[in-house]
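First, one chain by itself in structure tokens, the form predicted on its own.
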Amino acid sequence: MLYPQQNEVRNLFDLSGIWDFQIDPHGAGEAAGWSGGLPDAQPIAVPGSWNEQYGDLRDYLGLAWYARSFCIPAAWQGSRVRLRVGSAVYRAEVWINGHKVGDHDGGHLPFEFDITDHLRWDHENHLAISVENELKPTRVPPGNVGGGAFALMGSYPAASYDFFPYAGIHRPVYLYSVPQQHIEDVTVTTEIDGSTGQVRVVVAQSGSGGSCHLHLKDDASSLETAVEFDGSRAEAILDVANARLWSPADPHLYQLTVSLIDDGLHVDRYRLDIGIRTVAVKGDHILLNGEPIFLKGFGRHEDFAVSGRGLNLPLMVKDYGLLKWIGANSYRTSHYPYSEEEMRMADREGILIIDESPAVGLFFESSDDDIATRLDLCKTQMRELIRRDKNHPSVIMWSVANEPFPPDMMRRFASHEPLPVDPKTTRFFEELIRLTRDLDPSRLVTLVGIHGTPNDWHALTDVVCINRYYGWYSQGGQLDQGLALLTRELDALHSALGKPVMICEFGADTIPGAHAEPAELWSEEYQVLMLEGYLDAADARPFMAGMHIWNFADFKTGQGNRRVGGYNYKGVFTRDRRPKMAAHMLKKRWNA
């Protein structure tokens, strides 16, 4: 799942732009031949969420069709041509010239199909993609879940998570070509031995035989080596003397060029920017390059007016500038994988990433078959996520789930003591975390727990990650009481589990410009006091490994009686990126 690139061997064509679009609420389009053309199309921007582009489609999550035509340059003949969709939420089916070439379940991760045999080289080709985002209990993330904790959420649309269920093609759609014999995958892992950086490179090709040439360089060094393929696989280790290590303080990237050679000819080439760094846990600390690091930053969302969850490059540049301005060094991709462009920017700017799967709102109050279905989906999503993001030095931790609900969640909400849990739920996460570690033993693994998450689940992880809202959802307006409960629980968690602890969400909804003296709920003053209280509690505890505030910026949610105007106002920036009082407090504190 290499990110497409243009070079002297490969070709790239971005299909983003204005497409034809038509909703299909009755599912009649396939039988009516819409794969060959839409009968009553309207324009739509790709990437982008249809819920923001058309007011009458704000809450529509059913089936819709996208279509456009394209021509293939004659120079691409003889190559394999692939169609790659960066993200389509939730289920997508793809047709080329009326032929169905494939489908994909699950949003936020790319999928692609070889379309060579369905192309017309002498005139236009027609591409159609159908997308639907129906909320179903058996999907990941689930929706339309009745009973239990979800009955209290009262959100419309009926998602099981507190952000808007945007639908559509959210990331670029690419055509790209590769040679018949080509580089299929590259995996890079790094170690440090004294001042030497060890770069292990594994290359997979589409065929067999031949050799692989590796060239690793930066402004100060250049290393080259050649290795023969063993079937379709080649592996080598490059030792970089006096390696310049990647970190937030110095996000140094080396350029790795991989060349596929057959009969003395360079038949394919791929370039990858890599960072030499290690990540581990030792005692109460997360170690980056062998040194303790404290993660300070945010939960975030891919969310903005008009573009919805669609890739918005100017907004991305703005956000990374604000992360630097405020003094953050990290964020979590809450609660789904962010765009590949975000990951590449994090590599470049030195922002550490907790990379989270779409498994938000998992629940166990259903049949064993439904639970098994969700587990299979979670495994598939982790495979796709790791395959996509495994080479990014910015990614230091995988999060396999956010706020999974045990079967007796309501009883746990009311308790301040740990309670036993059904062992079958623990086995669910044992399997998922074991798979994640098998796929990538070089990074940390966690799940992010809500109040009442069993310690049995946290015990499976490398870092205990929790979301807490004492002083907001409970003890509202009573910060002293809320902070007393928080500190008691933090000490108990560390005593029970003996691992680094991180709060991945804490915060208060804050209406921009609302002020109160003394501070009260919804005011900017209350947000400042609550964030300062939590940060002070962490500073007083050496086992705390990080604090991520909820949220970086205000974002769109479903309608509900806890969500004024359909927004979550916990951002320290407004949705249009104006700083609240809390942002100025954090800038002073984190840059001290």
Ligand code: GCB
Given for the second form:
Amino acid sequence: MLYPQQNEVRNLFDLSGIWDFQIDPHGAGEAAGWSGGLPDAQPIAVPGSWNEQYGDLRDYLGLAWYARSFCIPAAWQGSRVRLRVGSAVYRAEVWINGHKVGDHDGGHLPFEFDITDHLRWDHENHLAISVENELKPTRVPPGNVGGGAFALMGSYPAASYDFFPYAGIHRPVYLYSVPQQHIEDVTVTTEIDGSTGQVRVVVAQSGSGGSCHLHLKDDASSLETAVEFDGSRAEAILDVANARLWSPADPHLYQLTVSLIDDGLHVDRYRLDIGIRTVAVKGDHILLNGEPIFLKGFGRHEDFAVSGRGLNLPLMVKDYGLLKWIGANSYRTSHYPYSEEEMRMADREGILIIDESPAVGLFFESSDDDIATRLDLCKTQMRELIRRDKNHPSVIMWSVANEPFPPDMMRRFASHEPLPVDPKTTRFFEELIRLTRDLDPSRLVTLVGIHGTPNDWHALTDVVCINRYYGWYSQGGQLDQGLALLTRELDALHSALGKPVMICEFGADTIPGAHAEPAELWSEEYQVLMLEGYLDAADARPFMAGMHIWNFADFKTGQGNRRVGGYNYKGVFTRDRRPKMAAHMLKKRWNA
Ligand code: GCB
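Return the structure block for the form predicted in complex with this ligand; the form predicted on its own was the one displayed.
Below is the whole assembly, all chains and molecules, this chain first.
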């Protein structure tokens, strides 16, 4: 799914701004004709989470309506017009001038509808989008689950995950035009052969016939080729001599221009920046462009005061500056896909991404039908994620889930030996991972495991990714004991699975300004010691492929008796991006 763009052929109109808004707790709005106008609207910012904009809506996750008007310039006539929503959490339904044009389930991923046939060209048009984020066990991520590990979390609202279940339209809403015959999709994959970069481009168009012109250029080179469409598909390989490869050290981008030509006319055009690079796993290493790379960085969240989970561009620029300052080369989009603007920034700044699906907190204590429903949702979200992010050189690995809970989770928490698991649950991940590899054989695939995750699940992945909190949730205040267990487990995992291992989360809640000598839980000193201990353990093990600290910055959670003030304080930066002591330690260590 192409990111919308303005160019010589296509038009783009950003509908971000102040919209009308009204909650609909009893679901009466549709019958009452709210798709044509809201009876008692209040203003709301799009993008943004409603929970942050109105105090009395902080915990409201039910149905709400967004509405606004727009006019379409006459110059767009003759084109197809699409409405594209970057993300609405969780379920959205869209109306144009009172006609329902479509719906979408699952947050954090874009959806779009062709609205041409419902537009008024000589009049204002009315757009209404209803959104709800009810927490339900059958959704992905699930909510309101109750029992087992979820009871332990005891969060209000009852999410099955440790971040605030922000609701609303979180990313820009665009109108854009495409010609009647247009480029529908472009897929770019790259290989390296000696000093030549092979760029394989597959173009899909809405119609058939005609030809496709490709132009790939950077400051030093310019390559062009033309290929006939075979039906609606065209494919070509461009060989870039002396290719300048994309990497964190040199995030070099080439610009690819795709033109659709019919009857000698340029009917459509699309430009995208691409990077030439390869990713693989060999032995105990992740290879980028054939060379081992160690991932240094964080798990993060899209989270900030007032904007909530809404796209916040100044914050994004600030965060990339801090990632550079501290010497990180990567992060994971824990625990859902981040904005497309983030992915473009990662391409440009040379940050490697583990791109995670919204599947956090999956569980198996439910009927076979419910498990099958959840698997279908996970598959749909992987399809939508790959369709969106497949062309980003920054994305090197897909994460199909964070901390799925095996059955008998509590017994597993207590055990320090790997326990066997019901093969039915393994088949769930087999299917999901197989689909992911089929959709994109060019990247790595993982799932991120909690303590007690069966080795059968890790065996399905390219990199063994684990989250560990020895010294915090267990062995709290007894770091030496915690580290002894950690190192024992790392060695055991590696000898059982024979693959690179990466810790995707480790960290300690740290109240900024809390100090203790000797170090103790919640103090800045303890966070420093714990992170150093884990990093030393990884340095001593050549099979370790990366270390991602939990978390980049403090972030909002539900209310719970382990979350002071409704925050997770494991950030090395505060929520307003001030460095804790640990940030200075990491800066020295990662820049050394
Ligand atoms: C985890 C989760 C993450 C939590 C973190 C914590 O294992 O993956 O979402 O925020 O632990 O701080 O408890």
